[in-house]
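Below you'll find only one chain, the form predicted alone, shown as structure tokens.
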Amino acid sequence: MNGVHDVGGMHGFGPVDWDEGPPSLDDWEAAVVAIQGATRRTGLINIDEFRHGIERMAPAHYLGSSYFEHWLDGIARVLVEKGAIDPAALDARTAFFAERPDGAARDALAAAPPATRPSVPHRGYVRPERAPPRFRAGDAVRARTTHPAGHTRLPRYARGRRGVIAAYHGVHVFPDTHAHGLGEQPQPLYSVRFEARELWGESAEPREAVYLDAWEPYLEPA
């Protein structure tokens, strides 16, 4: 979907704030990791549901919270989308800790916890290979233009760019079904290197270049 998470080659947001040395987390930051974990391990929750929870933040709150906040939203949308949470005691517990922000967790909860969940294997995302690929790396490749309403890995930035395959990584998961239960449907996936120039024309500095991983149905040949 063109939400306002597809940021890539677009202006005025000012320079990437980042931090020197290895990354620490407030304790809210490591609960929502775990809460994160925990939601895929018991399989309530794929990858791709999850980046698909967080693309659809309003606009606003998105620029306007932290990257662990967008975690938090998203998996906060599709547990409840999912009738895995309620959102009623969702609300409550919200108003609890904007009441106590320094209450205890279990104090918030009106009734006993939840069963656990077992954990589900993770299959990674790999699929075995049934079919020969339909592009070679040297290919000349673009990448469709397409804007979906649902859940996709490929940017604005790239649709109806030219590139070459740079390599092939065998048969991958694809999201743009997972994200919205129509199964893996698993298809070949490409490294894909555009030239800047081609993303971002004449502004774009000389002999740079970006790789960009692209499942087969994003891409028709050039």
Partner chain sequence: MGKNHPNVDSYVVSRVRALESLLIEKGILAPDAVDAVVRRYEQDTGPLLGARAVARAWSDPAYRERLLADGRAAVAEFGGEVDTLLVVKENTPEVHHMVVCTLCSCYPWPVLGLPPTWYKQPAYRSRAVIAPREVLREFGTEIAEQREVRVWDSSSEMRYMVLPMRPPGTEALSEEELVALVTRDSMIGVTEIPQPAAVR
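Got the form predicted alone; any chance of the form predicted together with its partner chain too?
What comes next is one chain alone, with no partners or other molecules.
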């Protein structure tokens, strides 16, 4: 989707707010990281569903909130969509903790929690090669002009632009289907080099290239 998350090449966000200090997690952020891990571990939400959950945040909310708020919002959206949690129960329990700012999660539990579900083994994202890849290093390609309403990992700035295959990385799970319950449909993945001049025209900086990982359906011969 051409969402507000697709910020590559935008202006207007100001200078980088560089902070040299080591990052750390607030308690609520650590909880969000743990929740994300649990939804992945149990196979409830895959990585692409998770990302697409975030992408569908209200745009003003996305830009006005912090990174782990994105995670929270995206995870809750997908859990509700999958029927894994009841939105009314989530709201009611949010109100419960709003009354108890120092409360811990266990304070809301009526009984001892059940045994935790076993982990689903993580298979990674590389799959067997079933056919030779269409492109080889050095091939000229063009990123397709496509503006799907659903999840994609082809950023807008590259669409319709010519590049060169820099490397072939084997066959990888395809985010555009994996995010939508349409299966892994693994596709050859390439590293594609785009000259900055091709992407940004006369606005490009000198001697710059952008490398993007692109699945085969994102590309056509140029």
